[in-house]
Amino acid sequence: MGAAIGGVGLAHWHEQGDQGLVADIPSGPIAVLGGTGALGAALAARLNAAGCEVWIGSRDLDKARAAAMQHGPAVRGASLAEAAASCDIIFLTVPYAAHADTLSQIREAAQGKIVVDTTVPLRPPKVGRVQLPAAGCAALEAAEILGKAVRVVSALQNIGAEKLGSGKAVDADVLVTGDDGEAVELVRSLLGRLGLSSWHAGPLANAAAAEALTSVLIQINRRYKIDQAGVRITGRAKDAPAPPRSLSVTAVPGLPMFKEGDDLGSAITQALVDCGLTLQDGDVVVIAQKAVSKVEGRTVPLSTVAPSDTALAAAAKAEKDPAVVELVLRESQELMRVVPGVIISRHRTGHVLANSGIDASNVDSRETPTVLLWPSDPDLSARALRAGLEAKSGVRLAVIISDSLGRAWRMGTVGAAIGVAGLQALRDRRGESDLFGRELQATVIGVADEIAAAASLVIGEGAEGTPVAVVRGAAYDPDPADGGIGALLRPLERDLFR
């Protein structure tokens, strides 16, 4: 299906997916109006590193000169009018307040071709507030200023300037609008050809949603400082096959050494903005003990520790330090086991592990001997922490305070939950079918401690100096009641080992 759109050759079409027919890549020159502005630099930039012969625009025939000695010899500087003329695909990034003038300017140059539009219409200083203009768009004043027989595309309005200077993959979705179908493919192909991924959004009117979304980006980029944040199109094709279950977990680096009375949900937010972590739905953020307890002021310096006389004798037992037994009972129900090296004991909380989960490592005692207790409440920490999360982030999210605990019969400790929020710590799969149509009888799931554990392996146990970890794809039932850790709690009176 040969066709010629503004001089611009295309030898054929072809078919890519769902997303609609997709042109040859153009080989002639490409006209940046504004490029030596920052979007049009990044533009002219990344035009120029694909191989594209590139003539920056400007109203000042000086600068459009320096701009192009920039890029190299392949890049030529000149005045809108010329620029325009001697292009057939032409890119309009000039702000919005000097839109209509500069297509007022190129109107007879443009006739018959292809004018790309990536304005949008901000009116400074409220450039945060969606003020689309009375004809609905920029894209639709363009038409309208440049007539009939210049074929107008709306497009790359929410991909920032840095981010497309960057020369970078861009994590981002280009929306592109037109009414006439061959030039929207035929610019998508060439947005394809500079690696960014793009859509057939549509008319030309809708290049009123793309618009407008730029003051929503910059708003959500102010309140969560998030670099230039942009938009992806999800789903799939309706025949297509469902994609891999995939799991992910992502240590946050960056974190301070945390100590008493630091706000901890404001550090891990910091530090994923650092570390360009955006938080998805879903997400479980896994922050292991240690830091929680610290913040919380968990530390005890064992020479404030006064042993009682049943903590002399478990101490003598067990061959421990009488301060450290001493806060083992203060910090649990009982002691179930006491031999030498070992004191098993039921936590406050209903966890049986070791030593009530006191513990010295990674605990500053140059000093003196200190060691370090369970949170208070490790639910209550946990919900606290994704509302803090949450607020931040705008993303519904789970929580799990996890820590190091041994299994019966089993050697080696593993990563497991001892508090939550957010999701059900047990997922109960009873009821459901396997690959034969069997009903499951028995089969739930620990997805807290299975959580936990896959955090534990970046989380680390020595000098790895990375308590928080993100897991994304988990599968869990979310639970807004936040109905805490103690479902996953055997009840006494089903201790099949008493």
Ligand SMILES: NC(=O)c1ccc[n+]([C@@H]2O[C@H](COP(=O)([O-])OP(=O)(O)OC[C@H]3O[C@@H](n4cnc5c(N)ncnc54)[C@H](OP(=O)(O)O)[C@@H]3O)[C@@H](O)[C@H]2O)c1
Second form
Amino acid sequence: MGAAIGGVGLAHWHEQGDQGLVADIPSGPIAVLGGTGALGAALAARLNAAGCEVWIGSRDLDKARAAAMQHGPAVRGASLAEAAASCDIIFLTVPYAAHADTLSQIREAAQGKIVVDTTVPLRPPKVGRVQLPAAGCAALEAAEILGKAVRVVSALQNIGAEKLGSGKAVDADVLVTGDDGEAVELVRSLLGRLGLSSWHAGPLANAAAAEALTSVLIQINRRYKIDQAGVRITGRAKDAPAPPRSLSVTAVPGLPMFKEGDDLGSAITQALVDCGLTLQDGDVVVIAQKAVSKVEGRTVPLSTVAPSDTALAAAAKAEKDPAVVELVLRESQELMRVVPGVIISRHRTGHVLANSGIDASNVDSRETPTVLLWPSDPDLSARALRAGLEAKSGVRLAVIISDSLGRAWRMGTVGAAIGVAGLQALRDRRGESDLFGRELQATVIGVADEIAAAASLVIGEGAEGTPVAVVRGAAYDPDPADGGIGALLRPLERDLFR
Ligand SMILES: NC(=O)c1ccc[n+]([C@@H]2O[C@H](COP(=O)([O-])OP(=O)(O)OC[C@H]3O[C@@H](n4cnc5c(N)ncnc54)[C@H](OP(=O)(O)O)[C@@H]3O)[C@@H](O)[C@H]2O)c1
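Now show me the form predicted together with the named molecule; what you just gave was the form predicted on its own.
And the full complex, kicking off with our chain again.
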């Protein structure tokens, strides 16, 4: 496809990710009027870094030349009219107060060319409030001043100068509007070359939305102390390639030190609101067992425990506190190994682990030695928390209660699931095909453990005080029937090492 209007010919088009067919960029210099200022200098730097020849236009020739020298030999300084006359694409980056006057000065030189207006029609000091001119927006005013032979495109109103000038990836989209589709695509191509993601957002009149959005973003920057907030368009173009899979794991900050009787669901919901994180369908909330146990009153002062003879004997062998060993016995079905320093037991719930999960870390023992037991029924605890969080958030969730467990054949502890709700603890992929069409015979994934392990990377084991994490993007099978953790536990008859 190709066309030539004025000095800018559009000869080629190419695919740009999700965003469809965009035009190839013409060679030739690009003018930045106001390139001595914040946005213009950032734009000139980015254009220069992308290999473009740039003309900085200024009201003051010396100022233009001095600014150009900051960038290097491919950037020149000129008067506004000379810069406009020398280039086929002209960016306008001056304050709204100078908008009409600057456009009038370049009207003649701009005929047949593309002018990219970045102006936000703000009249300080109330810049956090949308102010649009009677004509609808600054871009329409520009088109009116320049006349029909100039193709006005509007862009960049929502990209902060600092971000643009950083040379790094910009985590925001550019809304590009214009009445000439080819000019819009050409500008989008140029923005793509600068590493900016953009969308054709409709006719030039729609520039009103982008111009107005800047005041909205200024408000958001102030209110949430964000460094140059931007906008992102979500959704995916039909037939676009699937985006790469990703997983996010976020610790929830600001939770209180839990105590017996606290409402976990309410506390987590409040902390999520405070940190600006909104739960989404399919999120998995992972909570450390200790927080659940504390709320359920599972702390035991050791002074209240009378060790039995069995406990005394096992304690002597394991060289451990007899009261702790008594609790290990009460919490277990059987002791599987007792050696100095270690007791491995089968917990009431069927998990095989050290000390029946009894732990003294992160438990207040300042007045009297105290330990913490696992929740009475971790699956039930997970179900209750899930019900509370779902009722408050209105989205479908899964909940995992996690603890750090050792592994029989490997050193080091790993976060593992001890109770689940809303997800199947195992992900059975048998019967699916591999890359070559071969049917998977034995692939059953311990997905609840995998998610718990990922969450433990941010939940922390020490004094972090962040017992809850939200895991987003994990592939798991929902479990409306709430079968619980049982599927993860190897049945005794399949224990090859007993
Ligand atoms: N800053 C941003 O983050 C940002 C982001 C998006 C959009 N924008 C838009 O981009 C445009 C430029 O913003 P900016 O922050 O870069 O502005 P700026 O630094 O204050 O000014 C840019 C340049 O405009 C020229 N200018 C012409 N007449 C002027 C006048 N009456 N008063 C002041 N300067 C005048 C000056 O260049 P000479 O003296 O060399 O002529 C100045 O260096 C604005 O329309 C703004 O809404 C800015």
